[in-house]
Structures are given as structure tokens and as C-alpha cells.
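Just one chain is shown here, as C-alpha cells, and it is the form predicted on its own.
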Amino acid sequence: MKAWRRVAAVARKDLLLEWRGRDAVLPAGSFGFAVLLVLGLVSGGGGEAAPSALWVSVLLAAVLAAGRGADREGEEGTREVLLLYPGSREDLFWGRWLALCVVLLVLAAGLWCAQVLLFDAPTRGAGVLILAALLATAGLGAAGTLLAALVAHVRAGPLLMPLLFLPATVPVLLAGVRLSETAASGAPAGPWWGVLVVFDLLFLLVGPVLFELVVEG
């Protein structure tokens, strides 16, 4: 079986369990909501303190839903059974790295309207607000992915998780709230694409490299 054949079957295999089971997907975006909905009473909503509330809320829920698709498999006893999928485990790494973008994607696209009804934050610069997800999205689910095989064989994996995810995707998070803030305001977005690019690139070239020892270990 070709590589993209062994990714889609893993990617399609996790979606599928997602779309039955809504066990990822309805929890985490409960809860950015609620994260969202507290900044945004706080901050008045709108205005300067909408982007740094958005992707608060999108990065909080994020932990959540790489946390779960591990939680998932271990408690389906599905995780051995991947492990004798055949081809290599790197496969396995954008399978579920696909899934998890997909999943992020359509939370981020949630919050963003819940922030745009209840708050009536701004839509100027939408254009640039869905480029920086799609670039942070990939970043963010080659870390989750990545982080939620590293926690699944220890006993605290749950709570361990956002300890490791949150320091290691601040760069995430700095660079979504500035470019959303620059295209806002017109301003030139600076070095912060570079900084999504680069974190992109970390994790999406080192990813599957350290995914494969983790999982071999």
C-alpha cells in the first residue's frame, strides 16, 4: 500500500470516529467557548481585546482535542493495533496529524464566529485571520500529535499534556494575536508570518522523526 493511501486510512479512520463519536470536537469546543465567552465579558468583546481572546480560546481548546484522539485509542485498545498497521510509523504521524487539522480547523472556525455573533468583534482583515489559521493549525497539530504520543504510555498523560503543549506553542499564539491585530488595523504584519513558518517547519520536519522513536519506545 502507497504512503498517501496508509495516511488517508488513518486520517479517515480518526474522522470517522470523531464524527460518531463527537468525543473530541463537542468537549473542547465547550470549553473554548466558555474560555472565550469569560474573556470576552471581561475585555468588553470587541475591539483591541478580540484577537488576543480568540486565540486563547482556540489554543485551550486545541489541547484538548489532541489530548483526546490518544485518550480515545487507549481506552479502544486501538493504540496496539496501529502499531502493526504496516509501512512505516511516520504514516501513522500524518494520518493522525491530518485528523487533528481538520478537527482544529473547524474549532477555530466556531470560535470565530461565536466572537463575530456575540461580541460583534471585527471582520476587516478576514483574508489574513484565515491564512495565519491554516498556517497555525498545521503547526499546532504536528505538536499535538507529536506531544499526545509522548504522554499516552504515562500515567498523568492528561494532566501532563497542557503542561507541555501550552509553553511549546506560545509562538502560536504571539504570532496569531499580532498579524490578527495588524489586519485589523492595516498595519504591517512585521516578522510574525516568518515566526508561524518557522515554527511550522520545526515541528512538521521533527515531528514525525520523534513521533516514530516514541512510538517504537
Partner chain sequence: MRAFAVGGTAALLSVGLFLALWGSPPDAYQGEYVRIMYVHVPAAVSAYGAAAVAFGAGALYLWRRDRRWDFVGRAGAELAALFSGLTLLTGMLWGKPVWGVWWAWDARLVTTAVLFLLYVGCLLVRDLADDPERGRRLSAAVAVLAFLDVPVVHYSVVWFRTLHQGPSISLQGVKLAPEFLLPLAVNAVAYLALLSVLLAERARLASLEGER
Second form
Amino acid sequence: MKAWRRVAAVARKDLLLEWRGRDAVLPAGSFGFAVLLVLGLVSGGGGEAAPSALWVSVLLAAVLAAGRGADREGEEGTREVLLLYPGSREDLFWGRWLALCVVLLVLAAGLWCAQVLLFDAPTRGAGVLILAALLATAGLGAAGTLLAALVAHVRAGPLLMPLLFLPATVPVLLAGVRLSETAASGAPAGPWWGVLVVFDLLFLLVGPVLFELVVEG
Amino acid sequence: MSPWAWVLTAYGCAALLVGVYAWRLWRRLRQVSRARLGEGET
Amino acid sequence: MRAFAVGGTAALLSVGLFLALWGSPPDAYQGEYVRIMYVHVPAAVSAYGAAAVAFGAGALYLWRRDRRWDFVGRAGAELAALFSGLTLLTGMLWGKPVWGVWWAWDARLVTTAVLFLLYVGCLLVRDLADDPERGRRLSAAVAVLAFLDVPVVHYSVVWFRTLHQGPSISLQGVKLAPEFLLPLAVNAVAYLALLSVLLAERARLASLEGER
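Output block for the form predicted in complex with the partner chain, input the form predicted on its own:
Let's see the whole complex now, leading with the same chain.
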């Protein structure tokens, strides 16, 4: 089988299971909504707090969503089967990454809508926001796929996931917040596109290599 | 607090942290090498 | 050889301590507080040195699968956590009297905190993995990832603070005159020697324990 077909098969499997169960999007999305609600409550719900609240909720929801795919395979014992298939483990990474990116985009879109409603946030600059969301999703997806595989065989793995994920993805959080502000105000974006691109490059280059080393055996 | 108290607190913290680490390391090293000596004798 | 290294390090540390507490004059602006720099900066240098060692050893372990690299990597990760923790602690003890706050959202402080958290995660992953061989692999992967990620974190925090609110209080404001530079250099060398000794001994302990 060609590499891209293996990638597509893994992504399709993850997305199909997600579509049938919705066991990542619904819990992670509801959790993200709860985070938004709590942050809005303590910050007074002003528009200037909206970008921070949005990106914190996206990041925290991403922690849950990223762990879900690996958990599902753990529960059903399909992880070992998946590893037995011929071909490069890298394809497994890209398949998972693709599926996680789709889930993250859905989550980000939903949380963005919730943030507009809750914080009365401006809806200007859709182009900037969509591009930022795509770039952020690519990086978060790679980090999430790698770290979820990493903690899959660790006791208290779900507890270690945020410990590793949140500090590592600080650049995405900061870039996302600033780019959201940029989208609303029309100010120049400064170096933030560069930060997102460098973060993406780092995790998309290192992610698959480390993933292969992490999942073996 | 006087300036020297802050300075000495900082140095004390450093000495304590590194000292405890080094001491525990030294103790464990001694234990392990003792255990290995013991294995050699029996 | 070992006794020589330990003795030399102890001597260097004593000279460094003497220079820091007696040999160097108080700073014109900061007064005696400047002496905290002689423990804070060398600790930070050692933390990044240890992180670099953990990175190199982790990468080599993942490549070669030689247990000896893992012993070094484990020592590096532990010492990176120890020295970054020490950097944070002394940074706070310096910041409170000089800046008036325990914590400033300075890029270097935040980066060091991120470094600390990632290496704590690295150690936890190793200890909590379901088998030791996997733990070695996973912690090596985290050490590699953390080291590559930290520069990106650093620059993003620099820009996040500076481009928005104007430059925050920064340690860079202190211009270093020679009478401060010498004690700092001696202390940095002494701490790096201490780091090397601790690295070597920790790796030796790991190898002794690993053989059983």
C-alpha cells in the first residue's frame, strides 16, 4: 500500500470512530465551554479578555481531545494490531495527526462561536483567524499526537499529558492570543506568523521521528 | 530584611538544595557499592 | 582522578564564594543584592548546560540504544530540573528586594519555569512508564523535545511581553563592570565544574544500579 493510503486509512478509522461515538469532540468541547464560562465569569466577560479565554480553552480542550484517540486504542486493544500492519510507523503518526487536526478545528470553531456569544467579542478579521486556527491546529495536532502516544504506556499518563503539553505549546497560546487581537483591531501581526510557522515546523519535523521511536516495542 | 539577609538566604537555599541532592547521591552510591562488594564476597 | 575532580570543584566553589561575598564590591544601584547574581546566573547556566547534556545523551540513546547514554541522559534531566529549580528560587529571592515582586513576567523567568516543568515531566515519564526500557526511550524523547521547544517558548514570551507593554524590567539593564565580571566568571566555572561532577556521579550511580 502506498504511504498516503495508509495515512488516509488511519485518519479515516479515527474519524469514523469519532463520528460514531463523538467521544472526543463532545467531552472536550463541553470542557472547553466550561473553561470559557469560568474564565469569563472571573474576568468580568469583557471583550479584551476574549482572545486569552478562547485560546486557553482551545488548548485545554486539545489536551483532552489528543488523549482520546490513544485511549480508545488502549481500551479496545487495537494499538498492538495497528502496530503490526506493514509499512512505516510514520504513516500512523500522519494519520492520527490528520484526524486530530480535524477534531481540533471543529473544537476551535465551536469555542470561537461560544466566545463571540459569551464575551460579545468582535467578529472582524475572519481571514486572519482562519489562517491562525489552521496553523495553530497543525502544530497542536502534531504535539498532541506525539505526546498522547508518549504517555499511552505511562501510569497516570492522562495526568502527565497536560504537564508536558501546556508548557510545550506556550508559543501557540501566545501567538494565538496576539493574532486574535490583531484580527479584531487590524494592527500589524508582528512576528506571530513566524512563531506559529517555526513551532509547526519543529513539531511536524521532530514529531514523526520521535513518534516512531516512542511507539515501538 | 537587610540586604545581607536576602543574599545569605539565596546562598543558603542554593547550598541546601544542591547539598541535599549531593548528599543523597553520595549515600546511594555508597549503598550500591557496598551491596556490590557484598555480592562479590558471598 | 575522582578525588581530584571533587577536590578541585570544592576549591573552585570556595574561591567563587569568597569572591562573591567578600571579593566583589556592592553595586552602585543594587547594593549588596548584586551578590545574588553570582549564584543565580551560574545556576541558570548550569541548568541549560544540563539540559543540553540531557538532549545530546537522549538523542544518542535513541539513535544507538546504548545504556550508557541513558545513564548520562538521566543525570542530565535530573540536574536540569534541580538547577532550573534553583534558578527560579534565587531569581525570586533577588527579584523581591530589587524589583519589589517575587515574580516578574520576564521572558527568562518564564522560559526557566517551562524548562523546569518539562524536565520534571521527563523524570516522571521515566519513573511511571510501564517498563524500564520504555521509560528510558520516553524520557529521552521528552528531553530532546524539551530542548528544541524551549528556544521557541523563549522568543514567543519575549515578543509577547515587549511588543505589547513596552520593555519590562530586565536583568540586561545591569552593565557589568570588570569587578563584577570576574567573580561571575569564576562562579560560573565553579558551578559548571560542580555540574560535571554531579553528572558523572549520578551517571555512575545509574550504571551501578542498572547493572543489577
